[in-house]
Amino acid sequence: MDFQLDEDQLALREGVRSFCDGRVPLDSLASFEETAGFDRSLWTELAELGVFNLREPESAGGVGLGTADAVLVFAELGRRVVPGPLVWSHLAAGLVKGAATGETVVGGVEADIEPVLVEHLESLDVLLALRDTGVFRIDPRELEAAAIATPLDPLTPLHHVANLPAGEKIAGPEVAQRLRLEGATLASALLLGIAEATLEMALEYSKQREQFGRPIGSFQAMKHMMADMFVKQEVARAAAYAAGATLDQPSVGDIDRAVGSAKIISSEAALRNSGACIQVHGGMGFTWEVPVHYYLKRSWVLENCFGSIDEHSERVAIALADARE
């Protein structure tokens, strides 16, 4: 398995990440909370980009890559914590008339998991619900939902469920399932980026602080913490590069396992380098005016996404044991 980037990956990083860079700078989140974390234009210039069609066939008007490139381009989309129902959208393209051209806002849920919270239900055209019988169609505005007044991400706006209608039924269970490993994927895609974007964010702060007369960054303590950053954010990549890999050609290795050890150790990574970026910044890290505090609430919500640490570790730990067998 080579995670070598080619010329036209790295392209393709680049140029996602240079819109980022010139559409959400740092300094426009805190915007982003008077619009409840969804920005229509955005949304659409983020289609004509070619996120959400990038892995449908050219002769269905996509971009034709695969799960390998996706993850790449999510990385950077969560290194400027973009907001959005970006992973359900995208996996709806192909399911979901619009969902690829940006025309039609898709989120989602897995249904069997109490409670039910639903994100970004406002601004949603249509809702994906995943259970074990497959992929059902949801018309939001049939959902009687109640808002959580004090979302944990304020760009991340929530909604609790308590009766999800039954919906139609657009696809089997092996579909489902499908969506649930891509899903899992593009989340930890996000939460790479995420670690990078702190780790980062710390080794700018370290040198510019000065305590002593030196910058923060020239003392020990420090530099064995961003050390341990950059380890974490490098493990990270590999695995999450392995799971987009493996889902393109399940030959390689055990998809579960791949899927499932990336969702485990970018969570951990990003959860990790978020809270040790806010250390570095020392008190203003727990403020809102430092950019690192969406950071850290946005890979609390993404852990929970398409499975937890806890969750992804007991199946882990299950599939080895089944191996040894």
Second form
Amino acid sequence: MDFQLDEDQLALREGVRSFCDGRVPLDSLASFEETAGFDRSLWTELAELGVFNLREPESAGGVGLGTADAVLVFAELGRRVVPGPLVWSHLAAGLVKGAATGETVVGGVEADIEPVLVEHLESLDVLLALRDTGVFRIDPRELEAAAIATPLDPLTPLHHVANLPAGEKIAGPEVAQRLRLEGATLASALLLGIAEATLEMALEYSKQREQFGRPIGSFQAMKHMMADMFVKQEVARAAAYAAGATLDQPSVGDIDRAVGSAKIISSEAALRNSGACIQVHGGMGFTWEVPVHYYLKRSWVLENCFGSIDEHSERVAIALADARE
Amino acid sequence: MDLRYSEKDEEFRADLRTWLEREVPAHGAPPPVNDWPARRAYDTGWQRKLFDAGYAGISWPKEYGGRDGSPTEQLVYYEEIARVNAPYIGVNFVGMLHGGPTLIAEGTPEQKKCHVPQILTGEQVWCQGFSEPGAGSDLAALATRAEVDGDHYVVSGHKIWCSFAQAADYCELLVRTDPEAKSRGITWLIMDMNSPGIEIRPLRTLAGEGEFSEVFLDNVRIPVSNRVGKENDGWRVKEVTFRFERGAAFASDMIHLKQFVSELVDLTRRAPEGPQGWNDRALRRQLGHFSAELDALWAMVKLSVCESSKTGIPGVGASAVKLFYTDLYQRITEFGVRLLGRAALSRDDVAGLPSERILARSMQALSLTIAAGTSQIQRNIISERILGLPREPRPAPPPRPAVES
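For comparison with the form predicted alone, produce the structure of the form predicted in complex with the partner chain.
Everything in the complex follows now, all chains and molecules, and the chain you saw is the first one.
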């Protein structure tokens, strides 16, 4: 067992981090509000970076890495709340032509969860629907969908679809189940990145903002809040890494439990840390101008993708009960 | 990021499992909690069996009788002893989990020879003498004085919260050797508990047990050769001790906690329709949630063990493990008490409900966020040493009282 990042993984993480810092800096986030949370040229650059073809075999033109590596990459994308249907396009890499190279933008929806709200519909070339019976391909231009005027996350536009068409079945139930687990794991990684970034923002602000003549970061009440944020981040990191490693090596544990644990813990870490980050920023934290709110809103979106905290908790409980039979 | 145990680890697991399945039932049930001679005999007897079978001190060097095993063998060991509910480490806790490792890291060759193998065989039981009535979280305020007299330190003072003092042969003792300095005037000593001048007064905990004591020291003579590290360097040595204490020391307890959650599942399923029954969706989700948190915690331990295998000493991140673990422990045991309903009013099992176990655990849980550095101290460590936040300004010392003429 060597449950640590190796040299290649450290380099991979560093590469994606510096790309994101340069290409999607924090003060650029607001500009995505004008482009409906999508930027084609950024998408192509993400594809060139390997975000979508990361786990495709090298023989198919991919990078040939594992889910644990993808977790590291997605945590970095989460740190900068990079918008777009990142997880779905990554999952579609082996299923939809052009997804791996970024030429085809693929979104997705869990078809059995009402209301059916499709993210980034207007930017999509292909929409995937996950059902218990398999994976279905739908042409987004043929959808009858009503745009939501005010989506929660200003960088994640939404359409409401009242009658989702059946679409064309492109894979069976096993693949659908596999995509659910991988999707939950990558969403956990994005959430981990959010938990990390909001702690970083809180730290930075608390070191320079002064009250009562000294930095607020020197007050114990503030320090303890940020120590708790650190604990949440570290537990989420362990859980997300473990989910990735378990998907790569199913012999090391129960995949459902590892993924469920990661989704539950990282959702909470992201939600709590972005909430706490707003608190550290005081009144300014409650404004649109300070970018923390993008993080909190994205956390809400991601918490509701690939199984919520409650859904996964329920699943883990049933698994526990089954194990006692 | 590889979570696979090696073939060698799995062979070790298979051997250990076979051995445990035979020996654990043979060792019998633990004695009553307040019968210290019986507890010592039971705990050290188990330690001896582990030693004879080659399972004591998995990560300790071979030259002292340890196994020199890998960190992953240590994890396998914890998983297996919890799986069969093996006897608790008990009176061997201080020696095995911090005294011994501290001596291995910092002791002289003679000290190692005198103590380390004997801790492993269960011949030596250790206790901890760090805290004082006026120096708990502010440990650097400790006042127990040690003055050199020839080749001895002469020690006087008052220690408190000394776990297992009633059963101990030796004590890891922090004393003040420089009254002017604060943390830089402290020294780490090995004290023989049979020395003249030591008085032990057991304290009764809120759970009604006597697991720790006050220890009064009146001119106790401790050979200078019993000093671990240099004089006035005890603050650094104690840091090594603490990291062991906060790191993997709780690993086996974490797995016991997983079993406890499974027992709560069984409890709720006995009356699925009742107010504390399995058919209550919120209750079910709460149990699933706890289990997910425990899985994440165990992954965190694996991360931290793999990390510390480079240095041999657990990192400061151990504070994060301790904070999360102790909080989770309290939330789970509180939930257990809620499941008991009115049966929680009885500390004995009543109406077929496991009150005794659940209440014992929930009361024990209250000590976890205090012992080995309170949660508040752990948060200070994280925020100052890991997150680099400024230290809180120390208040100016109080003015000296005016001398009345």
